[in-house]
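Heads up, the chain below is alone and in the form predicted alone; it's given as C-alpha cells.
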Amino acid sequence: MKVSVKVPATIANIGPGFDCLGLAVPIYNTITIEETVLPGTGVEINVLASEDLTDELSLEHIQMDENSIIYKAVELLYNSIGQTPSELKITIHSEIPIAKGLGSSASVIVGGLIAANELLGHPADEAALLSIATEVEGHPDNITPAIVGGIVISSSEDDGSIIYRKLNWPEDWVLTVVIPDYELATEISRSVLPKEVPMKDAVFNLQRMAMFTTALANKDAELMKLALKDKLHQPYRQKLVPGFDKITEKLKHEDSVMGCVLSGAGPSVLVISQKNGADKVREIIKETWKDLDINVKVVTLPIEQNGAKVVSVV
C-alpha cells in the first residue's frame, strides 16, 4: 500500500504571536509512504526537489535514516497503538524551501503522520495527530495550520493536547512573501533569543495579540498596523536578516501596508497589505533587495484555507 499526502507551507508568529500564531499558504510538499515487501530493508527516505529549488535545497538539513523527524513522527504513531514501523519507503516531493521560515519541517512531520495513519487504518484522530506532531516539532504554531489550514491560534497544554481556533481572514488582505537566497536554520534563530524578557515587553505583546484578534474580527486595517509589532523575538532576530530594517522603513509609508514581519524564524519576510497595494509592495521589495545585492523570490499569496490532505492511495 502506498499513500501520498499534500501539505501546505506555513508561516508562524506573524509579529506578536510567538509560538502561538500560524497560517497556511499555497506552497506544498507531498509526502509518500509505501510499505515495502522486502524484509530487513528498514527505512528508506528520498527527497525530490522541484527544479527551482534544486540549487538551494541543502540535503544536510534532512536526515535520511531512523533519526529523521519524519520517521520519528511515524514511529510515535505506530508505538501509540503498540506496533513498530515495518519496512517503509518515504519520499518527500519538496516545493517548500528549507530553512527559510516556511514550515518545511512541520510539513514533513504532518505529511508522514497522516500517510502513516492512512496505512494503519486511521487509529489516530485529529487531536492525536496534533499532539504527536507537536511533540516532534516542539511547538504547535506551524503544525496546526499545516493540519487544519487557515490562520490559527494554538496552545500546547501540559497534558500534550493542542487547543486551537481558526480565525477569519479578510478577503481583501493579501500576503506577500519574500524568500531570500540564503538560509537561516531555526536553531540559529532561536539561539539569539533571551531566556527571560522584561515584564513590559511581555505586556506589550499581550496588548498586540488582543489588537490582532480584534483587527481580524473587525477587518480593521488601521488597528492591524499597530497589532503586528513585537518585542519578544523580532528585535533579536531581525539582525540576522539583511535588508529587513530597510524594507520595514520603506513600506511603512505605504497606506495599503499593515505590517512587515519575519516569516517564522526567518529569513523569509511576510508583508500584509490590502490587495490593491500588492503590486507596489512587490516593486519596493525587489528594488530594496536589489540595492543590497541579495537575490529574492517575491510572491503574493492568499491564505490556504485547507490543511493537509490525502491525494493518493494505491
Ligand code: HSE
Contents of the next structure:
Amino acid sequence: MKVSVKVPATIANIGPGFDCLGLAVPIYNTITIEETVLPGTGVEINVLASEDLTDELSLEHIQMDENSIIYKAVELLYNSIGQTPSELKITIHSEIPIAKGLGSSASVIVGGLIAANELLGHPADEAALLSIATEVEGHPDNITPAIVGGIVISSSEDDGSIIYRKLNWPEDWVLTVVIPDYELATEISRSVLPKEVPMKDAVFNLQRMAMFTTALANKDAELMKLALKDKLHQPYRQKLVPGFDKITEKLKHEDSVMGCVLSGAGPSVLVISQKNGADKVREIIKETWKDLDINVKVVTLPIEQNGAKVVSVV
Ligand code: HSE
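To complete the pair, please output the form predicted together with this ligand; the form predicted alone was given just before.
Starting with the chain above, the whole complex follows.
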C-alpha cells in the first residue's frame, strides 16, 4: 500500500501569538509513504523537487535516516499502538522552502503521520495526531494549521493534548510573504530567545493578542494595526533578519498595511494588508531588499482554509 498526503505551508506567531497563533498558506509538500515488500530494507527517505525549485528549497538540510523528524513522528504513531515501523519508503515532494520560517518541518511531520495513520487503518483520531505531531515539533503553532487549515489559535496542555479554535479571516485582507535567499534554522532562532521576559513585555503581548482576536472578529483594520506587535521574540530575532527593521519603518506610512511581522522564527517576513494595497506593498518590499543586496522572493497569498489531506491511496 502507498499513501500520499498533501500538506500546506504555515506561518506561525503572526506578531503577538508566539508559539500559539498560526495560519496555513497555499504552498504544499506532498509526503508519500509506501510499505516496501523486501524485508530488511529498513527506512528509505527521498526528497524530490521540481528543477526550478531545487536551489531555493535547501533540500540538503532534510535528514534521510531514522533520525529524521518524519521518521520520529511515524515511529511514535506505530509505538502508540504497540507496533514498530519496519520497511518503509518515504518520499517528500517538496515545494515548501526549508529553514525559511514557513513550517517545512511541521509539514513533513504532519504528512508522515497522516500517511502512516492511513496505512495503519486510522488508529489515531485528529486529537491524537495533533498531540503526537506537537510532541515531535515542540510547539503547536505550525502543526495545528498544517492539520486543520485556516488561521488557528492553539495551546499545548500539560497532558500533551492540544486545544485549538479556528478564527475568521476577512476576505479582503491578504498576506504578502517575503522569502529571502538565506536560511535561518529554527534552533538558532530559538537559541537567541531569553528564558524569562519582563512582566511588562508579557502584559504587552497579552494586550496585543486580545486586540488581534477582537480585530479579526470585527474586521477592524485600525485595531489590527495596533495588534501586530510583539515583545516576546521579534526584538531578540530581528538582528538575524536584515531588512526587517527597514521594511517595518517603510510600510508604516502605507494606509492599506496593517503590519509587518516575522514569519515563524524568520527569516521570511509577513506583511498583512488590504487586498487593494498588495501591488504597492510588493513594490516597496522589492526596492527595500534590492537596496540591501539580498535576493528575495515575494508572493501575495490568501489563507489556505484546508489542512492536510490524503490525496492518493494505491
Ligand atoms: N513559534 C515558533 C518559533 C515557530 O517562533 O520559534 C517556529 O517553529
